[in-house]
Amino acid sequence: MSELKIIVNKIVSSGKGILAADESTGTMTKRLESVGVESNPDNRLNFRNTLFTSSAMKTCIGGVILYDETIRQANNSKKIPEIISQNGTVPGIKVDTGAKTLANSIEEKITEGLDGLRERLKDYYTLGARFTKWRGVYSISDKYPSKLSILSNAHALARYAALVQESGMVPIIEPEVLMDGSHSAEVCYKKTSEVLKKCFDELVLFKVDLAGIILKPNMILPGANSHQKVTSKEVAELTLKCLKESVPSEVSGIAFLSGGQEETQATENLNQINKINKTNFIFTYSYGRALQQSALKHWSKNIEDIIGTQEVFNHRAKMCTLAAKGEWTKNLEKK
């Protein structure tokens, strides 16, 4: 087994997912404040530093995103990702600078951040990043994705995963159709699937190894602004029916974005997904807000109490990992 699969078993296996703490200084800016927290980077460091230190990093998370700012970080002299590595837990990066106005477009994205990348790698290795993470963006509208969104964002992920393999981390591949709109989930399904079988068909030209990724989808669900009512069943029927078609088999670890649902509901879908997988992929979650929403109101009436915020933390991490399982039930949700 190649060294690039072993990391991906140790991040996806046994039920563990991705704890998505990668939001950007201006992102982690607009989460505090909306809970009434100054950000700056003392507090920053705190409200991560406490799900970093949780019993759940050890049960429940096989891998930590990090943003920049807080892989370089340290808490009492221990380095970031010495913290989460004592847990047995695999320290990541994201690695692109954001989606900019795709040219000769004006409503679609590409993700930019490939110039200097192969040092900047070099850098995150030092630090102890072991995968990395890039996402690209995709609107869906009458006229979206183009062709040209579509090649653009498959041939910078493509571009990508190579780098980051060749510098000896697994790249996760994050080719978000976003829930933006009122589209149904038929149609989210279909430009799901034109999506992952262009990023596959670059991936494959770009000589990846498949089986040395994991893949970020997200959910085949109506647009947010949809008035279409779909059952966690269909959802997941959907979602395996795309993947099924439009993911190469080689690709065994696939965590799932939350993409905007709420916490509940994103365990409740990944459950279903599990729970009627007849497939040899391995289903698990990548999620941030539905990881950390609830820790976060909790923390921001007091933050001091680490340990309160921490049981909130716990808690949902582990509903996720038995959805992970599809041993998932509602009456578990009441702690």
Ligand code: 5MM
Second form
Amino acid sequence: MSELKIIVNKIVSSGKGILAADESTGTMTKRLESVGVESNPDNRLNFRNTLFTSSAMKTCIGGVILYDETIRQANNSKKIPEIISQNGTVPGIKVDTGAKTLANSIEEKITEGLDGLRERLKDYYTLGARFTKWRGVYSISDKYPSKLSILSNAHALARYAALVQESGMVPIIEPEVLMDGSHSAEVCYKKTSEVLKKCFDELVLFKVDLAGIILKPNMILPGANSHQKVTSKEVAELTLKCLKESVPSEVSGIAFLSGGQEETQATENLNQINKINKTNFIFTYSYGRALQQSALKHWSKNIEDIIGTQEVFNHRAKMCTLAAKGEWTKNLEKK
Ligand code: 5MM
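Form predicted alone done; form predicted in complex with this ligand now:
Let us now look at the entire complex, which starts with that chain.
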């Protein structure tokens, strides 16, 4: 088995999933300020380190995506990547430098960060990272995502992935079709399929080893402002149909983003996907908000309450891991 495949398996097998703790300082500041906590390097580290030292890290979390600030931080002289890997969890790093306005389609975004990436990857490998993340964002409307945004983001994701594999790390490919808008689930299915197909065309062109990547897609959902009601079963069926049609079978690890879904909704949908899955793909989670929201709320009331915050996080991670095995039920949500 290739080294990359070994890393993929370590991150996503046996119901393990990924904690996406790679919020850039701007996003983390919004998250902390929304619960009345000042955003400074110490507070950002304290909250994150509370999660990294919880017991769920050993049992549920296969990988943690870090932000540049965090991968360089330490707690009581212990480096953060070491704290993470001591539980058998793989440290990862977000390497894109953010989504910027796309020229000639100014309402859309192109993700940047390719300049100097080969050198930055060497640095991150030395700091302990063994996987990376790059997120392309696409919005849905009558005219979007445009062909230009689909092509340019796929091209960037493929160039990124090839460089990451060259450096001995596993690239997470995250093409996120946003939930914003009033579109139906069927439109989300159609647009997501288009986006994914183009990504894989480019990945193949750039000779990326598909067994050595993790795909991080959105689930197929109606827009947040649409009035369409869908059941978890419908979400799971459409999501599976889309991925079966658009993702080559060499890909083994698929870890969904939560994209603004409520914690239990993201858990229930993942569970349903696994219950009816008949493919060979491993479906798990790579959640940011859907793993951290309740823990952050709890922590913000008393930032000294490490044990209480960890209990909240452990519960959420346990629910997600059960969902990754198709073993979650609503009753288990009651602690
Ligand atoms: C953790 O949030 C990441 C956002 O980073 P930026 O600050 O650069 O926007 C994001 O990429 C995240 O990893 C994924 O979107 C998954 O998070 P959610 O909250 O959608 O599960």
